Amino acid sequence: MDVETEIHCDLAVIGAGMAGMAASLFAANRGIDTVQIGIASQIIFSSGLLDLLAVHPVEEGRTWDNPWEALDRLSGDLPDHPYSRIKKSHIRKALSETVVFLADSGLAYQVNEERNSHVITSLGTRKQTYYVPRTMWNGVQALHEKKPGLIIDIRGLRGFSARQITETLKPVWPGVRHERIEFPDMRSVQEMYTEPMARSLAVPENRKKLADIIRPLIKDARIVGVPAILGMQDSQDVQQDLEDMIGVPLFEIPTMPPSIPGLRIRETFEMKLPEKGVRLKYRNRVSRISKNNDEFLLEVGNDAPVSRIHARGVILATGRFLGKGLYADRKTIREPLLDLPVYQPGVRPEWHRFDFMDPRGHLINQAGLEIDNRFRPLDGSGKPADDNLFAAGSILAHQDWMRMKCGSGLAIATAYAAVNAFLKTTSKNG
């Protein structure tokens, strides 16, 4: 085996999604020498919203204005859900630590502490969420106040129709209308993409051109909604500059993936985690994990191992099927790295219900790793597979993050729990 580097660390975090990013952040903030490994992050497919909990029970479709009351109900109903293993005070601390980091890095978030907020989606529906990017917050307030509004879309941008959004919103926001514009200097482009538009607005002259197009369309509108394209790491400056030029508040509406707000989060973590001492091995896959005495040995590389990482502890934040944390064939679901047991429906026909839109969801969405109260995956006998092996995020069993509207909150809170469990274990043994 031709290995280029040998790396020694306290903790190896496997996964580049929200759970892996959050785990690396929490570890760095606690002085833990950390290496993070992961292939392409799925964060870019997220809306940038940080959900906590909005739906429970799933089969009833009950929505909650107060996510903390929902957590109380969930803990009583589902004792094996990962949230049920974490104190609410720790969930609050985990979310707060994350949004402070993002705000310090230029991505500010807003929240109503004791209730979910309603955010307009690209379909014109309203999504309940907890922490909202500041670039979207004016829309939350406008929807509540019903002030006259204008929704703008861009010719050539697929999956975003201002007409559809306004027609869907009319029953709850009657004073909203729509317009379509040509994005500056891109008239000849037949199909538009959000990332080039967002990056172009880093140039002040491009912002002025866009403002000059929007200003005559405002008329009686007191607020303007646009696709989520207001810059990248400079989004707050772009928003403020455009607002000053058009004379009314702006707000972003999440678009179909890939998402600019999700890309902002990914780029922020990728830029700022190394400043905290995290060593990143992105776009690399862990091909094998073994244990030698008191340390794990991770072989890292896509086609062949190019690095070996020696770590006292490991956090699996590899996601489910899309992130390749779980693998399904025609008979079973496996965890491919360590061959850990996976909680799953007994036989393949039970994985999915007959009706694709069944409100109860599909049983396969509950599949994942079972853990103890210290977030250690269990082996076949129901005992921790290793004292220093932990898991976080969507790979965990007994949760349906998509239907429960708790994806980011679950990722962040379980990462917090896993890092603190590792810290307690090493302090006890150290």
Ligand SMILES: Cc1cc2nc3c(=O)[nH]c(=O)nc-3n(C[C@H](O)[C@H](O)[C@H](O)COP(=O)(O)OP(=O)(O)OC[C@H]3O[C@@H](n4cnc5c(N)ncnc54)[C@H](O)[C@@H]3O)c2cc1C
The other form holds:
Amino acid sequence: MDVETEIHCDLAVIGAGMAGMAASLFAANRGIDTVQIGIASQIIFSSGLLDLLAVHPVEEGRTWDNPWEALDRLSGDLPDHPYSRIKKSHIRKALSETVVFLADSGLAYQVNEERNSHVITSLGTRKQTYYVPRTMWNGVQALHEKKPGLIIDIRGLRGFSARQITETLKPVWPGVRHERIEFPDMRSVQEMYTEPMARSLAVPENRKKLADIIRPLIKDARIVGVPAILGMQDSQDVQQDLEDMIGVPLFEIPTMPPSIPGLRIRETFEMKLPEKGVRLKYRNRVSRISKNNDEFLLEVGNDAPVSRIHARGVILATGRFLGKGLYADRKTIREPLLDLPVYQPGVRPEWHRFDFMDPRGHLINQAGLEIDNRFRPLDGSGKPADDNLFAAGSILAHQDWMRMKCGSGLAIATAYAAVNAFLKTTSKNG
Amino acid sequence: MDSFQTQVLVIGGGITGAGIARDLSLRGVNCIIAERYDINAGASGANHGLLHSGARYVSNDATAAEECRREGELLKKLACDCIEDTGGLFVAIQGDDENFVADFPHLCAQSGIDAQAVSIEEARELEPVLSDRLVAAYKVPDASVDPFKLTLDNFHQARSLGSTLLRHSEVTGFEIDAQRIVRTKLKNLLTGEDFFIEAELVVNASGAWAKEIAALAGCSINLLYSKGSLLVTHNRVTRKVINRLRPSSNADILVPGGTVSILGTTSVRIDTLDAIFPTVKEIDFILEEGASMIPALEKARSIRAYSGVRPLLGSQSTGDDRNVSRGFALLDHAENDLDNFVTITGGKLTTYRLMAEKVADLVCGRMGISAPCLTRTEALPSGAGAKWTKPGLAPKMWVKHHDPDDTLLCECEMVPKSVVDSLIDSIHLQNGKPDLKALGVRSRIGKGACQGTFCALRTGAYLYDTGEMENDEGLGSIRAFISERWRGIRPLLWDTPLIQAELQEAIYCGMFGLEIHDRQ
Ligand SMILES: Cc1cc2nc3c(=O)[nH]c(=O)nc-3n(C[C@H](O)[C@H](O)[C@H](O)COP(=O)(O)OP(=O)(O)OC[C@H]3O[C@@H](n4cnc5c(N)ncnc54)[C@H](O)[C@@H]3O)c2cc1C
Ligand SMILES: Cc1cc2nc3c(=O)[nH]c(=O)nc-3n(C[C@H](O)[C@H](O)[C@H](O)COP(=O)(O)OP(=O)(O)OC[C@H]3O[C@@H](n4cnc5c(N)ncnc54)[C@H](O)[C@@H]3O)c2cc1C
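Could you present the same protein in the form predicted together with this ligand, rather than the form predicted on its own shown above?
In what comes next, the whole complex appears, and the chain from above leads the way.
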């Protein structure tokens, strides 16, 4: 075989979504020599919100102000849920280690005294989440205090209507107006995308122009909401600078995906993980895994020459169908990389409910890998498939992150558990 | 309470109601058409879109075959903007009934249908995706018809001649006195308000619902229901209509339309009309059957499935439902001692004009009007707002007249703002409310690969920008639109469409929390 490079490491993390990124971070922080492989697509990071848990039981649609109390209830009700295999104190540590890392890299998050917060979305709904990007925080408070506000949209930015947001919010936040602006220097551009706008605000002159456009519209408003375009890694400076110039606080509203707050998370990991010694193979997929003596052998890339990665341990964080960690044909759901057994929630007629918004959620979202308490996927006989193979993130069975509002929290907490389990195994085996 | 007066009340806004309204309007008769939901909410919006040459019926219903042949020929001339004259092929594969194959050309000739034998090589040259197990092939003059445009164009002309279409208007009862319907009671489903229509004559053109409407007037019709499901493929699979040359069965017909193809149908007897949607079992069956004629279908990506109901008249209800449902029934309820009430049901899209003509003849006779039928000779004008329903047409137009300010709201099917603007106008003209569902009926929005995920958000925002929506009604509109799409997507969720569905749920539930919005 035509092999380009041979790479040796302790741990190979497969997947570049939230679970893979968090696993690499935890591994690097613990001095593990790590290689990470996966495609860090923009869409999988989406809103930038870090949910912990807001809904349980799903079928009752019960929402919780305090996610930690919700976790207690959940671990009693759902022993197979991945959260139920992790101590609350570890979930807490995992989240704070991640949030500290993001803050140190310029992406500050805020939390409301152990409680969930309501974030305004571009649909005008209020999304319950736990860690809120600093850029959205003023909106959480303004909604709470019902301050006179102004929401601004941008001509040419589709799927974001300030009028839609204010109309939809009217019953809970009546004192908010809407206005439309032209984004500076993009008058000739018809279809506006968030990324060029966000990047253009790195230039102080552009920020000044934007402030000059917004200022006369403020009038009685004491807070201004804008689509999430306030800079990239420099969002804190962009926001501060604009607020100084317009004289009132600003907040971002997440736009339909792919959106800038998600892109910021992705860029932060991509920039900072290598500084911590993680070797990244983004834009690549693992095409095959085999085991040779005590070593995993991963082939990366489909066309020769391929890279070969030799690793003592593997964390599988390849996601669900969207991430391509799971695949379904007309009859079965499979795990395509290692062909691990996948928990099958009934046959295809049962996978999805007749109503898309059925409050019970869809059964297919319970599919995934079953694991032991050390986050090792099980083989057909119910034993760990391999001592040094771990799984994390949304590929795990018996959780419905979309309905429970626990996506990023679950990815981070399970990554933490998987890395710790790997550490334990390796220290035991010398 | 509001009350309207008109000469003729037509109940049902499908192709039959539209055809009747046009025919009567052309004879100078004023109509109101009352439709419970929206244009083509029934079978007219859930059929195969095949303009039958008649060849399908030669073996079991020579009358229907001849009617189809004549009407098909007429429509190709008079409604050519609604028709893509693809031509059709009848093909038999190994194992199909040889006697049936042998009789076919002879039976076609008897019904005056031009069926030409072609060699296997020629057939596979015409349509390379055909199975290599082909044993016989005939060319026939089948074509593909756009049912939405056809209905909209009929209504459009009726309107221009003074008739009125009332959408969201459900007939709920009749006031009868001295063997006549004096007033018809309706409910506006948007406002919940009741109102009345006084008409000299009432025509029940409510398709599969004809039994329910007749019952409101105390008349009984013996109707049975047969559900048929169809599957839309992401790409167009063939150029011509492909028919399996065997007695009617499941998944026998593949009809191309614009950039897609439609495969079907099934035939499942149902007892009620409340829950009409395709099941996983039906879809798997359609695919497996279709693949024996065109193997590539097994792997083809599907984007949507849907179901319609065929009303079957009781006396015809033995044997295979597909064989007996083709004829139409025109019932004069004077026989039930109700002098100004007629029912038309059954039939086909292909024969809608003939059905309308028969109804209008009866109505005019009863009213002492002698004006002749004009739909047999006058071309159907192409109405505004009706041209965005055909797959692939919006992109062509958008590229042709692209105004740089005219951004796309639906990227999969390339529907720009300007098209939505013109649809909004035409919906207002039809006394409707331009919500997402109404726009979806009249355009390709939501019919592409994203399954409505992104275009619903963009179009919803645009409806607020243009002042069409208030308060939080956008959330309800999006939910209704997505739920409607979902019914047709649910049986197709494996491989790529499953990934798309997961993305949709991640956005609408994971990120927006739309499913619990009202619980917080
Ligand atoms: C639309 C949307 C909205 C969201 N909104 C929220 C939100 O509001 N709050 C929140 O907390 N979270 C949100 N999330 C994020 C969500 O929490 C995460 O997507 C989820 O936690 C899953 O993360 P994951 O890392 O397990 O899987 P994924 O994010 O799916 O990542 C899987 C990764 O594995 C890689 N991979 C798969 N196969 C291979 C292979 N063979 N070789 C190499 N790599 C491979 C993929 O390329 C990908 O990088 C949202 C996600 C989406 C898509
Ligand atoms: C699966 C299938 C495939 C078909 N394929 C073809 C084909 O390929 N070629 C072909 O020529 N024909 C085909 N047909 C037949 C064709 O679709 C029908 O004959 C035709 O659409 C019937 O039109 P209609 O207007 O009579 O009924 P419908 O279109 O059903 O219209 C009846 C209308 O009445 C309304 N209504 C019901 N109750 C009330 C009320 N109380 N108040 C007000 N309004 C009410 C309904 O909402 C509906 O819009 C197919 C039929 C089916 C089911």
